[in-house]
Every structure is written in C-alpha cells, then in structure tokens.
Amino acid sequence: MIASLLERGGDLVERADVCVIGSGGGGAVAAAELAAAGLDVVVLEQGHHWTAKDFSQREDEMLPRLFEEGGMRATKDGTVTILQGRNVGGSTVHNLCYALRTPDPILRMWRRQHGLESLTRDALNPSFARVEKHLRVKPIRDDEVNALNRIIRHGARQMGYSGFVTKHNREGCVQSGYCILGCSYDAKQSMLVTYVPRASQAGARIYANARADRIEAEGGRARRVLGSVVDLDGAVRGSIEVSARAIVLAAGAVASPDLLQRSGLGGSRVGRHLHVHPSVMAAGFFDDEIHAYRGIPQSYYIDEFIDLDADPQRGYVLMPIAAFPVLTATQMPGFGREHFHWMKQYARMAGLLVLLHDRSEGRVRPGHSLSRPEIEYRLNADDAQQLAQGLVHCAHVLFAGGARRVVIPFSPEPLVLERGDDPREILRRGVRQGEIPIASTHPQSTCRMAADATAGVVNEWGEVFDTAGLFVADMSVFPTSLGAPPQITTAALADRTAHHILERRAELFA
C-alpha cells in the first residue's frame, strides 16, 4: 500500500514491527527486505508521490517537485549547492544512475581506520548481488554512448588518460535524456519502480507527505516516532505517531543527523564530518550543435586521477555532465548580455565536470525549522587545489575532444580559454568557495560507522551506539568519502542492515 496522507486526510497512528523513516536508497532497501521476510513495516516519507505520469520534463515543475528547496539546498554560507531528492523514491528519482560497487581499496581503510572489521568484499557480495539484480544493472552498450559522452571519451583518449564505460540501472531506456527530472518512462530503475513497489507488494504501508519530526526512547530503546502531515510546500496539516519495536532511519545524510540531534539521540559525533563530493564544471563550446542533453547524461567516466590503490584518501574523477536551461543557466557566468551570450550557445556546449573525493569535513545541525537544517562546510587549502587540477584537466580533455573555447564559470570575471591558451591560469586564479559554483550531489558520513561510540554514530550493522533497535541506513553512514558514486554502496549497506535485522529479530522483537 502506497498512500498520500494528503489525501486521506486526518492523523495517522500505527503500530508495527519496523517503522522506516525515507523511502530512497537505502529506506526503500530496507523496507523492502524486511517486509518480504515477514515484518509488519510502515514507511515515513516526507516528500509526495510522484510517479511517471507527473514527470512533465519541465523545470519549473520538477525542480519544486523532486528535489529539497526547490533544488536551492545550500550551505549556510550559500556557497555549495546540495542536490537532494524529496519524494517517495528519494534521490534515485533524479540520480543518473551510475552503478559501481564500493571501491576495494575503500572498503580495506574502512577496515583498517574505522575498526570495521566485518566490511569485507566476500562479506558484502551478497548484497551486491541482491541490489543489482533488483536495480537490473547492466554496462551501457556503445550505442547507448551519447554525442556528450564520446566527445568525452575521445578528448581523453587523444590526451591517454584512463576512462571506461560504466554500469547503470536502466532497463528498455528510449534516451530521452531527461533523467534528472524524473524518468517519464519508467526506464530508469529508481527504487520508485523497484524497491518501493516491492515493498507495498510484500505489504508494507508506505506514507508520503509524513515527516518524521522526533524518535522516542525509551530504557536505552528506540520506541516510536512522532511527526507531522505535511504539504507539497512544507505547511502542517496533520500529525503522526508510529509505535515500532526496530527504527530504520534512513533520511539522508543531512536530515538524518539533523533528526537525531533533534531527538537527543546518537552521541556527539551526530552531525559531524560531513564529506560531500564537492564538483565544479567546466563547459566547452564547440563548431557543431551537440544536443548535449540528449541520450543518456553520463555514461563515460575518467579515473585517470583517481588512485586509491596508491592513496585510497585522495583523487578526483572526471564526469560528463549536462543540464537543462535552467540549472545550466545558474552555472554560467555574468549578467544580462554577457550571460546571454553564453546561453545562446547552448545547443554547442558541452560540460565536464570535476568530482572530488573529499577531505575536508563539514557539519549538520537543526536549522530554524525541520525544512532547514543548517549546512557548514569549508573546503581545505588541498581539496581546493585538486579541483583547480582538475579543472586544468577538464580544459585539456574538452580542447582535445574538438572545443573551440572552454569557460571556467569564475565569478566575476569568467575565464575564458582559446584554443592553444594555456589552461594554467586556472591554478592561479585557484578555486575558492564564493567565487565558483560548486555543487555536490553525495554529502555523507554524518552518523559514520565506526568501531565505538568515541569516533561515531553507529557500529559496523548500522545501530546506533546509544540506542538500541535504532539504525541508520543511507549515505550519512560512510565513515569517509566513498571516492566513488554512491547508489550501490547505499543500497548494499542498506541491504546487509536490513538481513542482519532479520537475524536479530527473536532478540529485537522479544
């Protein structure tokens, strides 16, 4: 059952064995595991229900639809900009659906600083291999390689840097090209057309418009949940209370911390060491129209200066990237005619973005209200020299793949690069925070594993320290930056939390 608490209309109190706060990707995993084991499951998700028929491929309509504060999450400061999901599906809705699994040279310093001993790859390949076949993952064919993509792809062979092509989780795509605003197809397998129908099939009742304002304890347990009905535009029409004998917390890496802090559960590390895959773009403009938003967005990806074998805490990839007008525009530099004049260009431009794989932490608390929790994050004088070199890099793949001129969206004054300039320049003028749009997509380890309370949130299954039959089941787990895109490893984490549930059940539910 999949219910909008809209439109039914009143206050909601349940009972149940699992009460699962988030539906994307890792509480609709769980969710769904633990429904189809037998438990008696009710899933809290703030956003609405959107489904194929709603994804208009605007916008104006989606980005207030899909995404938290229209698409305009930031951090206190307004220098990053957060992209996260808020809809029943959460982030894998509008995610472009990258499927790797976690890096093994991750997992070893997991293992290794974290005291995360159970972490192995034999460990995790069950749940590797439940996520994707769910999420039906696949390497993506050649032919499926878009006009963006192999730009891509030849400037970095013509330069000899490592690339390849990735898995994702598409099944009878039509490369519309729309992903980011909802696939209006159901190609994209989006735990909105996986994991959550197999959950209310399994029979769980799924909430949306129900936010989780506060999780009670009780003697060292977690209890209940109470929250609130809300509206598309966050307004409170009714409340919730969901008495549960295990929590599955799984908001995201930014509400989840901020819900637990809310509560005065967790411990002090709530909230802390946020990573967040900070990216910054650079756009090539070209002779001939691409069209770079058709076809598949990213299906190309160059690890040429990522190493973690050699240093498993540092690196950047190279990502192609392509938006619609709207997001695009927010990206491109200047005002009025000067602003005109590089999105007139639109249907010959093509961007490439740098994506970091952090050191620099930030942090979460509540905000003045649940809609707004406050976002810290600084990069260090290191991380923002690797973007600069990444950005050099970027300059150099996009001249080689055909580009008559790259811009580095400098504020405020662009840099403009000519075809045989050097792209030097950008490490002089450096990357700083204010002066440069920088965008993440992946903020996590705000309630980090760890092997005991002094270093984090919760142990290596995903329990919280200080509060029995509590877990925490999404992004905000990583003990470090992932160096990698994150679905699968949320997912998989999700996964062997929800089964090692099941194996605790005699003891959680006595």
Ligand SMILES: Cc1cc2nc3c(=O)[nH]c(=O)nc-3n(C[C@H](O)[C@H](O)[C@H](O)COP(=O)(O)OP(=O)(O)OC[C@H]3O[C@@H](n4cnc5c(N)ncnc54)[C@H](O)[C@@H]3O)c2cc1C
Given for the second form:
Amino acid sequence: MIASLLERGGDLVERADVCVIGSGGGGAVAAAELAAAGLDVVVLEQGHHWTAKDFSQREDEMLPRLFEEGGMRATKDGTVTILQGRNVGGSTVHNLCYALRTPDPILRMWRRQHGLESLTRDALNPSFARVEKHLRVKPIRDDEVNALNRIIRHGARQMGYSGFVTKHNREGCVQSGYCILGCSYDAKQSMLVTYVPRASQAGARIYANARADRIEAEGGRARRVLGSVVDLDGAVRGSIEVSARAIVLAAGAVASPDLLQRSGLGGSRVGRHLHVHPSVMAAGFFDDEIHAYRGIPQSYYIDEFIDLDADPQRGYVLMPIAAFPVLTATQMPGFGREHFHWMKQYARMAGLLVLLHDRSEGRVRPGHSLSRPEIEYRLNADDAQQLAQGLVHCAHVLFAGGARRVVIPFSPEPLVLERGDDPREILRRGVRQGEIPIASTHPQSTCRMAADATAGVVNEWGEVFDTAGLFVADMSVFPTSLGAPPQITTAALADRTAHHILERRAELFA
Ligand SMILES: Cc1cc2nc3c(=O)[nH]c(=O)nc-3n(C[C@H](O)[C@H](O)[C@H](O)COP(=O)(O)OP(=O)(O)OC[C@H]3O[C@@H](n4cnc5c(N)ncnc54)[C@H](O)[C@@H]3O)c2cc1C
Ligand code: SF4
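Now that the form predicted alone has been shown, please provide the structure of the form predicted together with the named molecule.
Everything in the complex follows now, all chains and molecules, and the chain you saw is the first one.
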C-alpha cells in the first residue's frame, strides 16, 4: 500500500516491526528486503507520491516538486548547491543512472583504515547482485550514447585519456533526455518503479507526506518515531506516531544527521565529516548544434585522473553534463545582454563536469526548521587545486572534441578561452568558493561507519552505537568520500543492513 497522508487526512498512529524513514536509494531497499522476509514494515516519506503522469518535463514544475528546497538547497554561505530528492523514491527519481559498484581500493581502505573488517568484496557480492537484478543494471549500448557523450568520448580519445561507457539502470528508455526531471516513461529503474512497489506488494505500508520529526529511545533502545503529516509546502496538517521494534533511518546525508541531533541520539560524531563530491563545470561552444540535452544525459565517464589503487583518497572524474535551460542559466556568466548572449547558444553548448573525490569536510547541524538544516562545507587548498586542474583537463577535452570556445563560469568575470589559448590560465585564477558555481549531488558520510563511537556513528552493520535497534541505511554511512557514483553502494549497504536485521530477528523482535 502506498498512501498519501495528505489525501487520507487526520493523524496516524501505527505499530510495526520496523519503521523506515525515507523511501530513496537506501530506505526503499531496506523496506522491500524486510517486508519480503515477512516483517511488518511502515515507511514514512516526507515527500509526495509523484508518478510518471506527473512528470511534466518542465523545470518550473518539477524542481519544486522533486527537489529539497525547490532545488535551491545550499550550504549556509551559499557557495555550494546541494541537490537532493524529496518524493517517494528520493533522489533516485531524478538521478542520472550511472550504476557502478564500490571500487575495490575504497573497500580496502574502509577495512584497513576504518576497521570495517567485514566490508569485503565477497561479503558484499550477494547484495550487489540483488540490487543490480532489481534495478536491471546493464551496460549502455553504443547506439544509446548521445551527441554530447560522443563529443566528450572523441575529445578524451584525442587527448589519450582513459574513459569508458558505463552501466545504467534503464529499461525501455526512449532517450528523451529528461531524467533529471523524473522519467515520464517509467524507463528509469528508480526506487519509485522498482523497490517501492516491491515493498508495497510484500505488505509494507508506505506513507507519503509523512515527515519524521523525532526518534525516541528508551533504555538505550529505539522505540518510536514521532512526526507530522506535511503538505507540499511542508506545512503541518496532522501528527504521526509509529511504535516499532527497529527503526531504519534513511533520510539522506543531510536529514538523517539532522534528525539524530534533534533526537539527542548518535553521539558526538553525528553530522561531522560531510563530503559532497563537489563539482565544477566547463562549457564548450561548438559551430554546429549538438542539442546536448537530447538522449541519455550521461553515459561516458573519464577516469584518467583517479587512480584509487595508487591513492584511495585523491582524484577526480570528468562527466558530461547537459542541463535544462533554467539550471544552465544559473551556471552561465553575466547579466542582461551578456547572459542572453551565452544562453542564445544553448543548442551548441556541451558541458563537462569535474567531480572530486574530496577530502575536505563539512558539517550538518539542525537549522531553524526541519526542512532547512544548516550545512557547512569548506574546500581545502589541495581539493581546490585539484578542481582547478580538472577544469584545465575539461578544456582540453572540449577543444579536442571540436569546441571553438570554452567558458569557465568564474564570477564576476568569466574566463573565455578561444581555441589555441592556454587553459592553464584556469590555474592562475584558481577555484575559490563563491567565485565559481559549485554543485553537489552526492552529500555523504555524516553518520559514518566506524569501528567505535569515538570515530563514527554506526557500526559496520549500520546500527547506531548508542541506540540498539536504530540503523542508518543511506549515503550518510560512507566512512569516507566514495570517489564513484554512489547509488549502487548506497543500495547494497542498505540491503546488507536489512539482511543483518533479519539475522537478528529472534533478538530484535522477540
Ligand atoms: C541530480 C542527481 C543525479 C545523480 N546521479 C547519480 C548517478 O548517475 N549515479 C549514482 O550512482 N548516483 C547518482 N545520484 C545519487 C543517488 O541518487 C544517491 O546515491 C541515492 O539516491 C542516495 O540515497 P539516500 O537514501 O541516501 O537518499 P535519497 O535517495 O535522497 O532518499 C532520502 C529520502 O528521505 C526523505 N526524507 C528526508 N527527510 C525525511 C524525514 N524527516 N522524514 C521522512 N522522509 C524524509 C527524502 O524526501 C528522500 O525521499 C544522483 C543524485 C542526484 C541528486
Ligand atoms: S532518457 Fe530514458 S530514462 Fe531518462 S527520462 Fe528519457 S526515457 Fe526516461
């Protein structure tokens, strides 16, 4: 059952074996695995239950519907935009479907440097296999590589940079290109069309417009979730109380630490160690129209500048990016006529992102309201230098791919490079927060896994150190920055946590 508490009206009082908070990349997986094994599961999702018929392919309608703070969530100082989903299915509803497993050197580092001995490839393989089966992960076919990604692949090959066409989780994709606004064709195998229906068919009661406000524990054990029925603007329309013998917190790496801190749970490390995979963009302008926004947005992936075997804590990848007009406009330099000049060339524009495997850290703290946690993040000097170096490589790839001009959206003065100019000018300008748009689609690590409570918030199975029966199953449990697209790792760790709960069934649900 998937029900909107807004449409149903009134308050909600429920009792369940497990209450799952959040229905995105981690929560939906945990809910489905637990319900399929016969447990009584209630899911609380603050967002609305939008489906394919609601995905209008219009930015002005979909950004407010699908994204936290209407797509305007940002760090406290406004220098880093953070995109996160707020709907049944979470951020997977508008993600871009790169589907890669956790890199082996990252698992090795988590074992050796963070004491997480059981996180081996062999131990995770059953979880990866289940997740990839349900998300229908497969290689992207060559005929599915769109014009933007072909240009980037050509540029990378010209430069001799290593890259590959990735796997994805799409089935019957008509290559419309609207992934980031939700898939109107139900082709994207997001949680909305995979694990959420699976959980519902297995008997889970999934409530939309149901925000968890507080988790209560008694005698060191998780007991209940208190919350609010919220409308589309977040206004409170009723109250929620769910008593449960286990609670799985999967509200994402911003809301999960916020909720724990508001509940006085999780210890002193909650909200710390925020990594965001910060990204900056270069825009190439071509003589011919590319219509970069048509077709599968991201399929090629340049991994030349990340060697996790050599250094598991450093490096960056380059990813093609095509945004819709409003998002593009936020990245383009200038005002008035100057801005118009750049936007007129929209159809001839190709973007390339640097996505950094960051060591810089930030912090999430409760803000003045539940929907607006306070987020801080500062780039350290080495990370800023790597982003600048990455932009130089972006410029090389775009020129080698045929661009006549490359623009780096520095503010207030964009850097315009003509073919033949030396892109190392980017290094002289440098990447400084507030002087170039920085975006994050992968906030993580704010309730990190660790060997004990002095270093993190949850143990290697996702259980909160100071609260028995309270588990975290979302991107916030990553011990460090992942350095790769995170949805498969998030889902696999959530699957593993769910199966751990099932193994402890007799003790937890006695
Ligand atoms: C634009 C974009 C593109 C991306 N592209 C890729 C990609 O190509 N490949 C990849 O691997 N990853 C990608 N990702 C990341 C991927 O989507 C995430 O790894 C994954 O969704 C994380 O799952 P999660 O459970 O941590 O959080 P989410 O999926 O964000 O789910 C959290 C859920 O909790 C709900 N919630 C929050 N607070 C509360 C509360 N108090 N009460 C109840 N519910 C609450 C939210 O509404 C949300 O539905 C992308 C992300 C974005 C934003
Ligand atoms: S490109 Fe494919 S997955 Fe993306 S919105 Fe279009 S049909 Fe859906």
